[in-house]
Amino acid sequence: MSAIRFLTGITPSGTPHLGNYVGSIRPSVQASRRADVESFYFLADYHALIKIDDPARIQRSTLEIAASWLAAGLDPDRVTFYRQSDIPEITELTWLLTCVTGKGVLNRAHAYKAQVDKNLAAGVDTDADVSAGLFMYPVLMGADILMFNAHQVPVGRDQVQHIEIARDLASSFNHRYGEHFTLPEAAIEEAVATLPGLDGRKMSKSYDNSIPMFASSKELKKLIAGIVTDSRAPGEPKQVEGSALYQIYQAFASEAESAALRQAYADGISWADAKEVLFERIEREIAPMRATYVALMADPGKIEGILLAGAAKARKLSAPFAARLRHAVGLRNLRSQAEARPEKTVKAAQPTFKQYREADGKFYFKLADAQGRVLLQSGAFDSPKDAGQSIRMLQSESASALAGLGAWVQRADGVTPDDVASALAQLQASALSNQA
């Protein structure tokens, strides 16, 4: 079985902080080293334009995030590491997906709804401060994912809706134009920490409560000293529940180290000493990467070269795939106009495969003839990739593949083997015609 495609991105909206490190950068780098994973990492600079109108900030943040990922151990020779804006096929795909996206789907997107609710609470027009970019953000994210047919996208629970929308877009396009997209899955890593900031709220640049990932040793110690704690004096037992200091420590420490600090809390460790323990633990992990980060930041040309090489690698996939999608929707060379007309007539009467997910979380597909009668019904697959592979086997190998799949794919009641063979033959003939 081929490798699982894993795709993740970070929007360059500011300096990376420790929350970005433990929540995205560190687990992404760890995942990139798995032998069974084909990894795609990108800097989502088009997304930054939705909320940032400072060009210098976007440029600086792009440099900082790229340097952070590389310093943390991301190997550009092992993965595909690119800048979103260097892949023109992504914006082209965004438009193709826009044309199969219902407005009602986007009306329900969290970011748009949050702004509408804010406007309603303020008593202003519901669309105040809502740009088309904000409204269309889920479609651009869908294009990021579907362009490379990612199988898994690591996200927090608040981002799961975007993966669900991407699946909807893929299904809509596949239904109209044939099977082109894999339906992606959200990979929610429960063990990944959400870090509190200096004030106890979620660490965020917008709250001005973050600790930069590569703050100097001196600055790191100063920021940790500013973490809000309660008024319990040295010698008084302290609670780890609700302690931002302890939660940050847990994100870096082993279970044994965390247990030791928990006991120190119970024994009445002073807040100053607890902050020193936290500083030393973070410094032990970050310091070896800091020198690499500083060197990369001093050589922007090197990072630019790495990103352009990554874009060239990515476009070996995106350029031919975009050409295939263009042809699928009818954006074709006019020299083939004479052949296009009969093909359109044939296509209108084509059998179709439909892949879908049921409430049990499993993936299924069915084959219907040109009149919509169901011919084949699959059993349950654990992943959309497995279901898609079976569909491709049936499209290319027909009867032999059907026999090999056995109990996984059954004929519907009243359907004969000849009915199925005829439908599969039509699909094969259509595929050969398209290739020609």
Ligand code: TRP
Given for the second form:
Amino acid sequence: MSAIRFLTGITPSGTPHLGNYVGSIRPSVQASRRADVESFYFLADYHALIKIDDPARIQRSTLEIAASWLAAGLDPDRVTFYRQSDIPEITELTWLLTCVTGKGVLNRAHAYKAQVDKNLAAGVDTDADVSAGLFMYPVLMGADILMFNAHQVPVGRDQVQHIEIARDLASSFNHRYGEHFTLPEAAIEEAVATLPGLDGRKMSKSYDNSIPMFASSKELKKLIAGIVTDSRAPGEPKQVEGSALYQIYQAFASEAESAALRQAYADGISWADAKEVLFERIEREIAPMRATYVALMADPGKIEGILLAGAAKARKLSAPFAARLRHAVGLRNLRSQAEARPEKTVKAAQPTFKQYREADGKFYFKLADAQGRVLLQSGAFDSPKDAGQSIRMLQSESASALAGLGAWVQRADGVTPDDVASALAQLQASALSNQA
Ligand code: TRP
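Output block for the form predicted in complex with this ligand, input the form predicted alone:
To see the whole picture, the full complex is given below, headed by that same chain.
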């Protein structure tokens, strides 16, 4: 079974609301528990700089969003949960990608184009209010995705173009410098409907119609009381079609519960009672998480520690990968030329694959790190050729190939997937430097 790598970023620009919970946080936390999924979630704080110039707001939002994801059940031991700005390799990769990005591609990117169109309509300079950051936004996002070779990127429809741009950048880079990047795909959750807000339009901070995910019970009740309904009196049958209240209920309720409310509508439930039903249902799901959220918000140091640990985990992948990319483009240690000369300089120790035959007549291999610790042990192969083929797969595709080899190749006790990934990355980097 090969693990699919999911990666998604959340821009810390505000306070999470129930629409974010239903549309992104809840499905992502669920997906992160799947055995066949390896997830990367991060706070895209460099992206926040593009639209927010209030430092305190970025800091506050980063804290709130991190606390919300953790309270919703994201397990930082299971996933890689980090803050973009803790990974310097991302900005470094942004530049490498910038140099393979056609300016014309960025001219056509929606976020930039929307501002240009607005300027044209207003009869002002086309680039009024356009920072180079806004223009470069898709490249930074491409670096986020390609740095970790994500396969699937769960995003809203508005972000699909950015994933396409990331694919294009990956192809251009691979074309020039060899196969380094996986081509990512957008994963759009068709099943998740967008949640309506208090006024019936899509719940969004910019419409000022949202319900904060962790409003207190009292606030939640008050906000729900403000959901727009029609003027039907108690006792009059009501319609679920077009009822924001009903749609919000559906996003939390089981099918049976939704059917019961639908019936109650037909039977003439009062709007006040329907709102009470909605309040109780949301409260049932959110209240236990709220307690965790409140505790986390009171302990920012704990969240900081979790994010830093996540960054350390992420950098085990990004640091060796960035080294390999630097080498690929020609940002190289000048000594590597001397190393290629016959007068032999001492080579740094490298991880190694060892192929061997056992008394049973079968063929096996091991991967050991530079210090000689065994990282991987293969099962039995009938021929040396088969064993060699698996080794080559591991060498070329690294950690994702390991998942493909499944039970055939086992990690030794105490060895983490990151240990393996970094040894493989080291081997790849040195293979590249030998070619040079
Ligand atoms: N731009 C995305 C948004 O505003 C956030 C984001 C940044 C992102 N980097 C990403 C999403 C990488 C997915 C993958 O929603």
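Residue numbers count along the first chain shown, from 1. Here, rigid core means the biggest group of C-alpha atoms that superpose within 1.5 Å across both forms. All of these numbers come straight from a predicted model, not from anything done at the bench.
After a core superposition, would you say Asp75 shifts its C-alpha by at least 2 Å between these two forms?
-> No; that C-alpha moves by less than 2 Å between these two forms.
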